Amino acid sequence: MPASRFTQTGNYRTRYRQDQTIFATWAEQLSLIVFVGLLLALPLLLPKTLLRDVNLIMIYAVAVIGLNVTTGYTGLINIGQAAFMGVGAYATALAATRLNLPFFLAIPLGGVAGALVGTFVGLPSLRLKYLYLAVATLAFQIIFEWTVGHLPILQQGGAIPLPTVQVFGIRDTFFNHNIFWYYLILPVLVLLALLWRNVLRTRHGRALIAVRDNDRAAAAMGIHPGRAKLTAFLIGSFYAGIAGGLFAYFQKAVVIEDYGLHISVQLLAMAIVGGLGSLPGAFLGPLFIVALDRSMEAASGWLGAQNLFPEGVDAATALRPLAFGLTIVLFLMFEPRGLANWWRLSRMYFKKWPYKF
């Protein structure tokens, strides 16, 4: 244990059990408690419109954690994460409407459905790598959209309304919708993040990282690369299925447009901007992309009202995709480790502050 329980002045760990602790000092534990307290009080401080964006950020964070498991920690490029979200959303909708299951059973069932489909889709990863695997996941995204659009049981991609949720006598209504789901999504996100953080410290998590770095060297050390890749797809698609179920209930309906290819690209951009292979990046990426989208939406409205461009030139509409694509390119060029690297540097600075060394 460290010489001081308040600040980390060195590495004094002498046992593996000490090395497995998540928080090294009391200061880190205290900062977590303060942060959780701020999160619990956040709905009282934000307007309803911003609170809706916060709910979307948390749902996307669940999906990005799953994408990070597949792409960031295992090195398997996945361009079909939105399709796995869609599988979870439709499975949740069918469980809630056809089987009359409550939401706390329907959403995990959607996660299980996403995990099963994801494991099947991950079978090509046993033979394919890099761009070829990316094309395989892209093919699944297209197949998913086509299949949903031709199945009558799924309304051929039309809206499937979900029943209203009630917890401890509190009913989801028009007036408390955002606050209601904020306090339901937040514990799910925290639980899934802690679950993955602990899985990452086990031999299964270390096996994923070893396969990402060099699958042949991992096989020489006794790790089964194929099993590790399928495990990554299973976990990643399970998280996507949970995110899809949460998104379906939050939107009160399931529509195919919410799980299209553009959402998969958006999720991949969140993972890149946040930082691949980083748990903090799974939160920072959705926060940055959603904030960028809202700011570009406001800027587009302002440009449209100013009439700065000739008639027929719709520059305001092009501003959002332009900013989105430019952000990805700039991060890939100048900060490939994403916002998580900025978070790491900030922590290192305050760990030494006010000293220089």
Second form
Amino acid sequence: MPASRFTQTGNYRTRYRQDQTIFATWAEQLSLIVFVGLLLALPLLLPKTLLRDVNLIMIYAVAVIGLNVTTGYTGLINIGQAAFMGVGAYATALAATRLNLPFFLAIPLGGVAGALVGTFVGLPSLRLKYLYLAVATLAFQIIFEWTVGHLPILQQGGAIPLPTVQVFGIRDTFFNHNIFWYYLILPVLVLLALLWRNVLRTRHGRALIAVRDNDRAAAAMGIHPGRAKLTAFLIGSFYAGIAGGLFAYFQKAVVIEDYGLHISVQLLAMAIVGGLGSLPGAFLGPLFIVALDRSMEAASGWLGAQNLFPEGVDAATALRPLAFGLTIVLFLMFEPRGLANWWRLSRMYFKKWPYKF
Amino acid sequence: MDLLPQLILAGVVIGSIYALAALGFVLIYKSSRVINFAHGQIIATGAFIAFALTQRGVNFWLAGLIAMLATFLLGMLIERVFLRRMVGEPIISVIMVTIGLSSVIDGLLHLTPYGAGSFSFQTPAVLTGQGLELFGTPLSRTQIAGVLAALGLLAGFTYFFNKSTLGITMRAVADDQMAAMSVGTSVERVFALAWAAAGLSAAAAGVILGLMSGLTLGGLAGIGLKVFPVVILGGLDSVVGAIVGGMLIGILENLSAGYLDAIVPGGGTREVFPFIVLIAVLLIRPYGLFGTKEIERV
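For comparison with the form predicted alone, would you give the structure of this protein in the form predicted together with the partner chain?
Entire complex below, previous chain first.
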């Protein structure tokens, strides 16, 4: 019965074998195959200029999944995710330039460095909640930026160039740069997303959500809230470290401006616009914010050409924060569950069509 | 000329502005438990309104007063339009709304001709003359006037909270919203008033800072970050804490610049030292010097 339909509208399962299947219908299986095919073919379909943004979106998506672990699933406000990214990026850069490690070792090393620092920064979360923790991560962000700006080994925040990468005999050159990294970042992103999705199904993942919803009740059920919070920081900053390492290689250099406070705020905005505590949101958020940024650049270029603004006003530096801020505020006011909720609603619509409920 | 008193005096001068900025922050937190990340931008707005008025030939003092009135209304407006809907939402949402607002105000300021450049007030004639010498340290008249104005405003606010009916009402709401509501206090009015008062003190801080060290958007809005060490040290919900914290952070910052910059390569410890203090305070005494103890261990 269900196999003949596109989507499953009820529970028709009669055997345990059917309960264990990942795909309920062949249509779901097909849609996944088509989706993966599209992902693999994307560099051929998209213009080269857009591919760079797609790569950026994927890297930010890795960091946003991590931020979702700490802020979305565990409820620990983190205004320092870009600093954790920076820790990963600098660790990767040092491993690649000083230790001459290949990139497939340097990037995980960046993730581990991010995780170690992140767990250390998360230590105050054992004592602090909400606002205080937000301020603590904010302070870490500022201390991180300052420290990097003063360390000679890190070029005092200046550019540290990274070596060129070669995989299966294909070199990362100027011409294939975006395509090359697309095929490198995509598997990492898919792997990390699946990893988190499955961690979420274990008792450790459930413990995080329990701590977010009510940490005293969680403690009463035998969960150690402090350990859960540190786990959240560990996982979240590991993802940030990986994202930082990827970003470092993708940009071919590490510069402190890429890991500043405004990036932390942007990552938070991506997590919120996408939908806190949802995996699809971690992809939709970065997509939306990067697209918004690019469209504002285009819009300000057009408006500037129309001479709409007085002399000395740079339309781009005005419109970008304006649109960015308005997006955050409007989403929080009218759709706090983010784009993931729209995604869910539209899926439900097609599932139940032609009925409304 | 000895270094120590000089550093301490410079610390008091900048600390009084921190205190004034922190006051607005504390007012909002105390009444409505909202951390306002847009406070630096409100400070900048106030300063630039005053500057724009003086550019058009308005008297400096009058311009300052109008700017304070304008940010008074701006604070009320922000509370009315944005924050009132956020009552009862999770804390992360409320924080992000103020972060979003800070970005919006930033963008709006960039649309004015004052967004990118650096400007300075035409110093009023009273403040241009010979300064004062204290403990062998010269202080300009602007600096003295700035400290006096900040201290005067802080004293005024303290008096307002302790003696006037409205101030006592605000404290009552801060202590227990439910109880205040049950005796007929309008909590909404108190929230609006807190935001308005915060706006007023923000403009004052902006104008004083602009007079002492010039007007740039980055510099003025940056005070919004400096507020965090101040209020964490003083206690998030304590007006006295804001004043003491402001002075302490101002002094510590200058002492670190005076004594640590020589040791640390590259210097610039002034920017980071307050945040190291912040972390230390959070670990030892999270509720600050004067704050209410509401931290629970987990």
